[in-house]
Structure formats: C-alpha cells, structure tokens
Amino acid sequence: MTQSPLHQILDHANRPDPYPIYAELRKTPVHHEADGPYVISTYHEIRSLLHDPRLSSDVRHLASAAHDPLAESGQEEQTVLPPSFLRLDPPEHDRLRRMANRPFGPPHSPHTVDGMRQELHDIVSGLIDGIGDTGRIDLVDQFSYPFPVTVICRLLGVPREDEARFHGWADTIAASLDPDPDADPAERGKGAHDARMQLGMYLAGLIEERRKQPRDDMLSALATAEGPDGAMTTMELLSTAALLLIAGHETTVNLVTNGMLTLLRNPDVLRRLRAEPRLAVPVVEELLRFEPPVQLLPQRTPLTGIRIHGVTIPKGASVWLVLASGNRDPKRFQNPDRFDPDRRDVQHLGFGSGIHSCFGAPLARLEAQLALSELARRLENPRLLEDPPPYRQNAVLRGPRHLPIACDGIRP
C-alpha cells in the first residue's frame, strides 16, 4: 500500500532524502488528507502565510478536533513552562521578543553577537584540537553537538564550573525531541521531565543571583531590564532561556552537521572554502536554502478562513508550512536541487520569515561560518565513512544523529 505524502514525511526511512517527497507535494500546493493538517509546500504561498496576521502560532487557537500526526509520533516538544514568544501572537509575542532582543541585538545591543567572535573561534579550535583519533570521527558527538550548547552557556552566563551539568540536561532534553521506537516512552518522558525541572530550578536560582549581582551576560540583562515594556517575570525569563537552549542548540547542531555533510559531498566547494575563508558567508546562506535545519513549521492555525489556490483553510485547522520544500521550489530558484554557493538570489526560508523569523539567526550564521571554515582549513583530506549517515527520527529538526568521517590529520 502506497503511503500518503504526509506519512512519507514522517517515515524515518525517508529522512536521508525527503526532497523527492516535497517535489511530489508541490504538485498540490495545498495538500489535505481527511482530518489531517493542511500542508503548504510552495515558496510564495509559504512566504505569504508567514507574513499573514490571520495565521496564528498560538496552539490555543487550534480546534480541539485538529489532528496532529507529529504529537502521535512523539515528535512534538513537551514542556512544563508557559509558551515562549515563538508560540505566541501579537501583542504578547511582540512584547516578549522586544524584551529578549534588547541585550541580544540592534538597536540596543548591536555588538553582542560580533563581540563573541573570538570566543566562538576559541571554542571551535578547542573542539578540533580535542578530536583525537582521526581514523574515525563522529562529527556530531565530538563537534557539532557540544559547540552550540557551550556557546549558549557563555551567552546566558552559566558559570564555567556548571557547564557540564548544563550539557547533561541539554542532552536529555534534546534526546526527548527525537523519538526512539525501541525505548520505553514512559521512562524517556520521565527523564526529559526531570531534566526540564532540574534545568528550570537551576536557571531560576541563577536568575535570582543575577538580579542581586548582575554580570555582563544575557541572563543578567534580562533579569534586571526595566525598559518601556517593563520587566520579564521569572516564568517568562525561564521560557525565553529554554527557547534559546532548545531552538538555538538543536538548529545549530543540524546546520553545522548538514553543512559538513554537504561540503564532503561537494569536494570542489570544500577545497574553495579551505582556500577562501570568506566563502563561508555564501556557503552558509546556500546551506540554509539547500539543507535547512528546520524542515517544517507545524501547528499554525488560521484565526479566520484563509483561501489559497482555490482551497479555503478553515479557522482552527492545523497548518504545516514545509520550509524545506519551499526552498527547493523551481518556480522560485533555478536548479534548486543543486548546491551552489555562487547563487546570487538566496532569499531562503531557512530562518522562516515575518514576525517569527529566527531570533538567533545572527548567532547561528556566525557559529556555522566559523565552524565550517575551520573544519575545512584544519582537517586534512576529510572524507565520509557512511553515506548516507544515520539520521535522527525527528522530521521537523532534520539532521544526522551521527556523522562518521575520517581525515589524515589535524592542521595547526
């Protein structure tokens, strides 16, 4: 029996290459099966909806009868915290995002991300120095995974002596986002719940410390801010910190890993990057189009009926926006299945668009640029040991669970 496109997307067997499924989906720009979600797969329609105030990101607007295949497959995040601004609509979204952005980016803190450049470079260098045996390297476990969580610790202001504990909680929470058909769901759920509770209590304690004795870090700035929007409550601060950890960490792991996998499959580009470190900027932009770390945005819902391509999506229905499909839409990009860092027009959907465009995009870009340029420069004759590598179960945050590679040595 042939699977429906929706079930093909969720089927782990298709994780190494979902793009033929997306190509089939684009033949029906608004795809709907029985009581399932409305799946939007074409670039212009996705972009339009990302800017449409009638499409809500708040799951409380979903009709109670809305069918959610992701929740059934265990691929939806569970949390004990109130929704972050990512899952809210204006005006609540706008207030919290403005407050979170004050210590993170322009206009109030224009140099926060660029000011971390040397620290990021040092973290990357340290991880590469510590690789050890070059006959078999798991790029995920030894590099892509520890890199962004260390960066988030430094950004938030987690003391160095606590980083190992923070890493442990992050590992457990991240694992819970990736279903394991062989594991006991109750046991995994309890482990993830306990990790979230411990992380929440730790951060709540750190927030109180920073309110009394602020330091030069983002958590202190958020805990003591008294701007025009007032101050965040402790629960709002915890939700924002959790968003930075989960969204910022998981997406960057996939961006760096997918990036190195793509470069190893395109050795001419890898050689160019080694010789021209500045190529890292267009390489990362094309990667965000070609292999985006976030494949789709689920659980959007119309606040009123929205008509697209002759189909009316009713109020309260579940809508999926398949960003990765839009990024390969031939009506928007020439030769979309070709990885081309010289592509001149790369208005991709890799970071979304509109009011919910990725809050951490400047940091993620810099992390990926530094990581990939240093890996290209320092690894001698890198090569894949498995292609395709084993992929994570998660269909939303798509990336290899391991990336086994080898090289002939590490350059200084």
Given for the second form:
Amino acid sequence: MTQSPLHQILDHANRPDPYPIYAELRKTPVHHEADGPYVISTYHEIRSLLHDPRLSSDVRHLASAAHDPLAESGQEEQTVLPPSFLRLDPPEHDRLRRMANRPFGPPHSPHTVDGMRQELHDIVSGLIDGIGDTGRIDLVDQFSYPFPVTVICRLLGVPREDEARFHGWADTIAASLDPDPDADPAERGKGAHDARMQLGMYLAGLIEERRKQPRDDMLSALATAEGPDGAMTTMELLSTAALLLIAGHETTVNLVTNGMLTLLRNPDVLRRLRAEPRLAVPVVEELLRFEPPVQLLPQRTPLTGIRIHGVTIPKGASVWLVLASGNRDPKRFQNPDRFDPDRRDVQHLGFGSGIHSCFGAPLARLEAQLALSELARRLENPRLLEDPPPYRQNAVLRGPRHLPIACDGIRP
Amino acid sequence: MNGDGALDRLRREGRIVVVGASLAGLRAAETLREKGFTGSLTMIGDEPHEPYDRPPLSKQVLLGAATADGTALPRRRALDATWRLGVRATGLDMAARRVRLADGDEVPYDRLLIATGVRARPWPREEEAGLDGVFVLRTLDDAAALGRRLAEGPRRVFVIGAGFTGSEIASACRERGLAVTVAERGAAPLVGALGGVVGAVAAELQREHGVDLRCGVMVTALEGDASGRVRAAHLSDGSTVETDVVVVSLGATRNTEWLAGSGLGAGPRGIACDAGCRAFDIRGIVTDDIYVAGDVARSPHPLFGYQFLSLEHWGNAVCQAEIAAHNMLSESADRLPHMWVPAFWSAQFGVNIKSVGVPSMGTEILVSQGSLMDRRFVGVYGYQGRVIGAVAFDHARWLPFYQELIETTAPFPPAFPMVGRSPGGQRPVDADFPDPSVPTHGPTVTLSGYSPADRRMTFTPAH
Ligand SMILES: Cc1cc2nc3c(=O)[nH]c(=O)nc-3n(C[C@H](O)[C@H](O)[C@H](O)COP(=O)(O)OP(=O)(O)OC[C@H]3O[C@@H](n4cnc5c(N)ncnc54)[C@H](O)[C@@H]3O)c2cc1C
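For comparison with the form predicted alone, kindly provide the form predicted together with its partner chain.
Full assembly next; the chain just shown is listed first.
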C-alpha cells in the first residue's frame, strides 16, 4: 500500500525533495485523512487562511481530540515558559509583538537592522577566513550555523565571553527540534530540557543586569521599555527572548544552506551573483519562494467552522498550511519549479503572511544576502561533494544537516 | 478587413498616445510594452517632471524625510517613448483622431489613453487664494513650496478641510512641531469617507497630538496684510485664527476641460467609461479607440450596484491602467473587466489607516476586531444586510479577509467568532455618514477568481 500524503511529508526519505509530494497534494487543496490535520497546499487558499481571523494560533483552542502527528515530535520548545507571541492570538499577540518590535524595526527603530550591516559583514568574513581545509568544508557546521547564533547574541546583547556557552545551549535545543530516530528520545529530551533551563536562567540573570545597567542592545531595551503598552513581565521577556533566539537562527541556518545548495545547482546564477552582488536581493526572495526554510505552519485551528474550497474545516481541528507547496503552485507562479532570480512579482509565502508573518524577516533577508554574496565572491570554484546532502529529520524546518562542499581556495 | 490583421498591425506599428504622464499613464505605457506593443508611444504631460509618486507628498516630503525629487516613480522597464512634458493637451478631434497641444502641435493616434487625473480645488475666492502663504497640495511643486515654507517655522499652519490629505498635512506639521489649526465643515475628520463613528476616533487622535481641531465650522474669509501675505482666517462661528500658512484641502476637480466640445462623455465628474476602460461619448455610445484610467475615470462597478465610481486611489490607478492597456491591444472576447475592489491607505499621527470596499456606502458599522478605544481596530461596514466595506486602524493585515467578504457579498453583521474580537461582543451601530447616498436596491453580484483572466462574476437576482 502506498503511504498517505501525510506520512510521505513526515517520511525522512522524502526530505531531499518533498516537492513532488506537494504537487500531488495540490490536487486536493484541502486534504484530510481520518484523525489527521487538514492540510492546505494551494497558494490562494493558504493566503486566505493566513488572513482569516477565525483561524487561531493559540493551541488552547485545539480540540483535545484533534490528532496532530507533529504535536509530539518536540516542536514545543517552551515547556517551561508561557507561549511566545507566535502562539498567541490578538490582543495579547499584538501587544507583545508590538513591544518586541519597538527596539527592532520601524517606526521606532528604523535603523536597527541596517545598522548591523557592517557587523554582519565582519562576522561573515571572519567565518570564511577561518574555513581552513578547502578540500572538504561542511558549510553548515563551519558557516551557516555559527553565523546566525553569533548575530542573535550581538542583537540581544549576549556578552562575547558568554557566546560559547550560548552556542552550546542553542545547539542542543536545535538538535532536539530535529529528532534523530536512532537516539534515545528520553535522553535527548532531557538534554534539551536542561539546556532550555540553563538558557532560561542565564537570560533571566542577563535581564536582571540590563535592568540595572542598560546597554545599547535589545534585551536592555525590552527590559527597560516604558512605551504605551507598559513593560513586559519577566516571564514574557523570557519567552520573547527564547523565541527570537530559536526562531531567529533555526530558520536562517536553513535559508543560507538551502541558498548555497541551490546556487551550486544553478552555476549560472552563482556566476552572476559573484559579478553582481546586488543580485543577492532577488536571489534571496526567489529562494524564499523556491526553498523556504519553514515548509509548513502546523499550529492553526478554527474558532468556528471555516468553509474553504468546498470543504468545511470544523472548529478545533488542526490545520497545516504547507507554505512551501503554495510557493510552487502553478496557479500562482509560472514555471514554479524553476529557480529564477529574474522572476517578477515574487509574493512568496516564505515568511508566511498576515499578523504572524515572520518577525525577523528584515534581519533574515540581510543575513542571507550578505552570506550568499560573500560566499559567491570568496569561494574559488566551489562544488558540491554530495548531492543531495544529508538532511535533518525535521519536516517543518527543513534543511541539510551537513553540506559538504569543496573549493580551490579562498579569495581575499 | 480582417480584425486580427488590424490588431496585429496596431501592435506592430500602431500609434498610441497617452495624455497625463503620471501614475496611470506610466503604468499603462509600461504594460503596453510588456504586452508586446512595438509601435510608437507618445507621453503627453503638462507637468515638467518625469512621472512621480504623489502619496509621499503629504507624508515623507512634508516631513523633510524625502526630497520632492526623490519621489520619482520607479520604472518597471524601458519605455522607448516620445515624451512631451511641460505641454498641455488642449483639445481632441475624435473624428480625425488627433490630440491638440498647447504649443500648437497636433498628435495623431490609433489608440488614446486619457489619464489626466484631478487637480486640487483651489480656495474659491481668487483674491484670497492668491495671497502669499496660501497653498494647495497636489503636485511636486506644491509640496516643495509648502515644505520650504514649513521649514521657515511659521507660527501656525491653518488647514482647511480634514479629509485624508488635510489630516495628513496636519499630522506632518505636528510632527515638525508646528502649531496647527484644522477647520472642518463636517462633524469630524474623515467623516465623509469613513463616517462619524470612525471620524470621532480620528478627531480624538488629532486633538491628542495637539491639533487645534474645529469641526462644524466653515472658513468665511482669508485675510492678508499690506504686503499681501496671509495673516488670519475668519470662521463662521465668529472666531479668527492668526496664521502664516494656509493649506486649502478641499478635494479635487477632474481635469476634463480640455475635452469640452470634443464629443467625449467628459464632465466635472470625470470621464465615464465601461468596465473595460473604454470611454463613452456624449451619446452614451462606447468608443473603441479611447480609453480612460486613474482618478479621471468613472466606471461602473458590478459589486457596488453598478454605480459609476470615481476613485482617487493609487491602487485603482495602477490596476485600471493595466487593464486599459491590455484591452487596447485585445480582441473583444479577450478584454478584461476592471473589477478592482477599492482599497485606500493613509498614514497620519502614527496610525496606519487602510480601507477596502466602499465604506461610504455603508449604513452600519461593526467593530469586529480590536477596539475603538485603543485606536487599533477593524470596522466593518454593512449595507442592506451585506458587507460593503471595511476600515482598519493599525490592523491592516486582516483586510484581505474582509475584502473576500465584500467580494462574496457576505452577510452583515458577520456572526462568527474571530481572534481579537472584544469579549463583550460589540454590536453594529449607525455608521453615521453625514449624507448617506442610498442607491436603489439592486441585484447581488459576487466576484471570484484570483487573476484578472479568471475573475468571474456570479449574478444572483434580488428577491
Ligand atoms: C498629496 C496626495 C496624497 C495622496 N495619498 C494617497 C494615499 O495615501 N493613498 C492612495 O491610495 N492614494 C493617495 N493619493 C491619490 C493618488 O496619488 C492618485 O490616486 C494617483 O496619483 C492617481 O493617478 P493618475 O495618474 O490617475 O492621476 P494624477 O497623478 O493626478 O496624474 C494626472 C497627470 O495628468 C496631468 N494633466 C492633467 N491635465 C492634462 C492635460 N490637459 N494635458 C497634459 N497633462 C495633463 C496632470 O498634471 C498630472 O500630472 C494621494 C494624492 C495626493 C495628491
């Protein structure tokens, strides 16, 4: 018997290329298997649901009977903390996101992200300088992993001397999001839980310090904020910081790695990018459509029956929005399976849409643009050593676990 | 003559003339080229500038955050057009297919697009309007002149009219720390577009930001000093406001005078056209070679009782221009209707205001998400039991949902639970428009489909 589409999505064997499954899925835009989630795979339906105020992001609205194969797979990163704004509905969502945004983006901090440009560039340069043996580079371990963690440390205000410890916790937590079928789940679960506790305690201490002696960083700004919305409680601050940390780097790792993989598979684009670094902007947009790091959003549930594409999704059901499939919907994009940085009208779902659309998008964009243009410029004759590379288990945050490449040298 | 052959020839070597070289004109021209038009393209504009964007003029430009010449419209592609800038079209000979220009020249065409937009309605008393310090805001030159005057630090700015533009000007002045008085004939700012319930929120917003807002009054006269500079405004309640700068923000007049006597159905309310952007002549017969787009157009919208809507909306100008360009080069069966659902945005006093549909047709309003008190909300407008419009204050990301309700003539009030809906459950109230236009009860039409090519109308007879 052939596997159900749901199982095919979750099956690790399909991780390198899930797109044929999505194509199959799109024939039934609202797919439902007994006891399973409602899986939405077409662009317009996903977009419409992302703007539908009857669809909640708050798990408390999920009917207890609603079975969700992802619910148990370690997605819940915040067992010890209250839900972050990612998992909340308005008005709490709006208030927390607004407060988090004050030191991060417009209108109050229009220059935060762009102001980091030089610093990001230096981090990228440092990592490339340190590559060493060019005969075998693991782009993930040597570059796309350390890069965003370092960035988030700088942004939040984690002192340089603590960065190593911080990386360690982040690694452990990240690994737990990526269940390894061979490892003992209890063992790994415990490790992640400990890491989370230690990270939480560390952040709590840091927040305390910043309250007394604010600096020019986001933690200080959040800890001392006195805007129209008042201040965050310490617990809210901790969940927000944890969200920024986890969501902020888990996704960028994959965006950069998927990006390099795609470029190596499309050498003409890589060549153009080397000659014209500004091409990085459309390249990254097209990447977010073509290989989005967040493949699907599994945490939505209707507050009431929602009728879409002739199907009524009942109240309390689990709904999955397969962003990556919507991004390849031929009803929305011409030649959707072609990687084409010259494409116009790239209104992809890579960052979602609606009120939960990616908070860190401006930073993620800049990180990926800088990373890819610098890699393209400095690696001499880069090539893939394995295609496809080994993938992580995770079907939601999809990306290679390692990306072994080689090059002839590093340009200055 | 074979129709296809004629169309092919038009595409290859036809002559297309665009009058009005601004947003709609530029986007139409770009679309023509994109659709493979290789003939000659002439762009006629009475302003000396290359096409530029107007929305920033009352926002970033007045704040000094963008220079007036920094608002040039981005080009989507090379146009290869003949530009006749700084010269006004003064007449149209429909029979000979020629546009007359102010410099005496005449330009022949096979297809004509009229996109002459609107201009600011000036202060009606000419002598007072001519006083130094009295401004309107429509063009780049207007914005540059007003911006210079604001930079000199006037004691007070007096804004006549609290529609969107007037309110945005007041907001920019406050942000620059200037004292501002706003006089509005209606009961509240934005009341004509959004009704009294939302108008009250806008009024509060203005007052909280330090605007001296006077509603329910008319300006009776502007007074100048001996040197011809404006120094005061007199109001119908007997009061006088000392001021150095007056901005007249009384809406717009359509640029159609140049068509007088041409036989085209053009008048003070705009140029009537069909849903495919083809202009009507004065006999009510649709032309085949003259198209209209943007602020100057007036076209029937099936979703809104087939009313001829004139929309002064950026998005409408772009969409209508693209449809007009497509239809110019298409066989009748391939033409597309302009079924854009009206959408508008404004930024003032730190709030992002957005609307979809036609709120002003609504008779009732329901605050469906957020709250008026926080000034962060979505208000849904109802008309005869269906959703007809919606407005969002700092809640714009939900609007696509409401647009879908409008397109599918969903029942009003929406009865389902929503995230962010105030727990008490607010009830619909009178939207409180000053003069509700009550079009006759018509059939119901719904829109479906996403791309212009597969947009469909479904007709449900009224009972
Ligand atoms: C200050 C300001 C702020 C705005 N803010 C917003 C906003 O926030 N959101 C929004 O949706 N919309 C906004 N708008 C409206 C938006 O700018 C218009 O809808 C849009 O510009 C319409 O484009 P158009 O090409 O139809 O007309 P226009 O931009 O008016 O262009 C018409 C052009 O034709 C020229 N012309 C007129 N007569 C002749 C003639 N006889 N011969 C040759 N040329 C002629 C005119 O000089 C003008 O250059 C704003 C407008 C203004 C003025």
